[in-house]
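Here we start with a single chain on its own, the form predicted alone, put down as structure tokens.
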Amino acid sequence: MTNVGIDAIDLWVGNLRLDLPGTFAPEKGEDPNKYKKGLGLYASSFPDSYEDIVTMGANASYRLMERNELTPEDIGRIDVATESAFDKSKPVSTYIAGCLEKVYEEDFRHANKGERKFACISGTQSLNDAYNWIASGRNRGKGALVIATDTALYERGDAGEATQGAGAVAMYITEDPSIVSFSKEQGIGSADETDFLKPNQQFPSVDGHRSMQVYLARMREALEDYKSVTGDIHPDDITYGPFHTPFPGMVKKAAVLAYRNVIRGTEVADEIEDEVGRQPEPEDYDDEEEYLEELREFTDTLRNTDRYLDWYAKRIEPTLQISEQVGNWYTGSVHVARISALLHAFEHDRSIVDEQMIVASYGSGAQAEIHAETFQSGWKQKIAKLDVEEQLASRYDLTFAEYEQVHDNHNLDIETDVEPLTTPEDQFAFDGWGAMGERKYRFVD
């Protein structure tokens, strides 16, 4: 079997910031521990007036081509994921392309493009898309450049509010990766759902409480149909858990129910019995709210042992680091806690070669998809060229009013000329419109 993988990752960072808990939360009138505690996020990250999800989907490519030394003529395919397009017809591959090919000789003529949606899934169904492309040989030796680029934006006064966010990643798929390779099992859990849905409008309607039940039951499923073709899964095994995270809080929802999942049968159930108590299982009642019941005050108990904290911030806690900082990427979300997981590795000098990380992502409507992936021995010397603490560092930051007027600039309803709050330098920028309604672009030195 091919081995296929990432052998090359790198994200941008939208250039404004929202101090969320200082900034946002007192206009609001609301506790800045709603934020920090409740919702686990301390910043969203925004766009400036020049940037789309074409700038940061190009920028973060550019990137990633420079660092690594690509050309166009290494790429084959180019895939975007996305759920905030607006053509709908031409995908936003094809404007990413064309921001590329003005900065090098060649260009990408003869490479397959495309753009895939499904939610936040479908960065994950375009990893699966180049890593099937690959392992069935049509690629000709080339590899794949996937992008996963949103502006997360939420009505104004809508509970989503605060966790937006903005920003993009692209991720290099080649045979024999130097960072991580994929599994070729994968679990699927999915269902016709209505938690989430965008329908001929740019801000989406949401139902939160439906959405956040969606989310764990698809989950679920996911895992239990990954397990089905793996064999149960240790606990200990899990070097790291990136999942997708529309705000921290929701993956300490998650991580608790898959540690219980996980942990059936083994060991670490019988050692901490006497502390929690025997798992119950649906078989034992008769009365499926009384296991409900049962099943919610096990998990109650299990979420404040020792055993499962210290498993949780060692394999889950590091994913969320950018999270925290940034908000929801949609589609880059599950790619930017894979990111966190590998910076964390990097920066605390781990040895995590052959060692794996179940990566679980989700998109609205609803799917889950469960695979491993593996490090590979080149994955320190790809992750230190990344500059994400500087990214973050380097952001401008809002005052309400002016997220209000970024915020008004990315409402594609309403007219602005709302001027940049920074001067783009070393990357692509919104350049005006075309004769036919298209969005031009330049790269700005």
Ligand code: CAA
Second form
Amino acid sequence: MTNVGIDAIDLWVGNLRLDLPGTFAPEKGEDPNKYKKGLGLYASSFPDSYEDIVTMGANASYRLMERNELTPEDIGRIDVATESAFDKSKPVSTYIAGCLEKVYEEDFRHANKGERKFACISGTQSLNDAYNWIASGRNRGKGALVIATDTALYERGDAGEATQGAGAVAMYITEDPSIVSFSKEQGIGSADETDFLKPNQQFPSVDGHRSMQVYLARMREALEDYKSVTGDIHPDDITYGPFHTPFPGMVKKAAVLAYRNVIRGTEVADEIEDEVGRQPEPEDYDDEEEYLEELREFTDTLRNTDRYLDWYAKRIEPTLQISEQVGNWYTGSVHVARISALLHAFEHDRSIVDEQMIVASYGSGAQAEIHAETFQSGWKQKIAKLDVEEQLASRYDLTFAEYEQVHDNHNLDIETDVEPLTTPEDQFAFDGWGAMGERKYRFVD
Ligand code: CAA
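Show the same protein again, this time as the form predicted in complex with acetoacetyl-coenzyme A rather than the form predicted alone.
Full assembly next; the chain just shown is listed first.
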């Protein structure tokens, strides 16, 4: 059986930062605790005027290639996952390959390039494509570069404005990987939903509160589907549980439901029975409303038990540490959560080789996917190369007036001419428009 997974990983954080409780909330007349305690968000990352999904994707890929001594010769496939594409025909991967060819002698002439769309889950779907390409033996010994890149902006005044973000994650997928290998088993929960969509428009139409219910419903289906293949999962066998993270508060809601699901029939359920009682089961109730009410009460008690709080603190909270500083990166979010977990293990000098993560992805529209990843022996060496802290700390802090300009600057319906707030260095930058309406880029030394 082929062992396929992530051999190298890197990310690029948009160069600007908006302090949500400190700068955004007061302008909105909101309590900062809505951000700190409710949504679990402290800051958003934003792209400067010379940044977009191409520059962020190319910068993440370039860092990944340099830090891991890769050249275009090592890459047989480039897939970009995004829901912020600006071209309905030419894929973002061609723009990113074009950028990278400016800094490498070799080219990507024989690399198969594409673009994947299914809201935030398409990054994970691209990992699946890479897995299948390698496992089928069509890869001629090369790896796949998967890039998840988004500017997750909402219309000004939309409730989603609180959860914005911008950045890219690049992942190099190979046989016998250094960081994690993917399970063959996966679970899917999928249904035709209209919770969040962009029908020929830049900013999403979103039914925010319903989108949260859809997320939870699809996630439950994916978990049941996954368990139908693997058998029961024990909560203590999950070293980390990275979820798609539109904002950390969403994961808090999903994690307790997942925990409630996986403790059924385990000794954990017996050990906490005195404290929380027996988990209500639908077959014991004639009235569905009564069952749901009992289940809500059980879940509320469960989420406050020491046993659950300890599980959450060790296995879920560590996945949220980057997200709470950058906001939603749509396709990149679950991959940011994975990086956050790996950094946590690195900083705490944990021995995790052969242990497992359960990775829970989600895309509106709507689909959830769950698979397992097993830590490989080279993970520590690869994670030691990352500079996430430095990237977060070097962002330019926006005033509210600057934030408004930046939002307008990235709004395709508004013509603006703003000066960048930062100076690009050692990175790709937008360089104006070409004769056919294409975007042009340059590398700034
Ligand atoms: N102190 C403490 N907590 C507070 C508070 C205060 N002063 N004020 C508010 N809160 C809490 C609220 O109680 C709430 O928490 P609970 O849900 O646990 O009750 C939380 O802060 C948010 O408050 P509101 O619900 O009042 O916030 P809102 O009406 O502005 O909407 C939102 C929140 C629906 C998430 C909105 O930001 C939104 O539409 N976001 C975009 C859609 C989204 O992210 N959906 C997630 C699922 S879909 C998905 O995952 C795909 C994707 O990436 C988009």
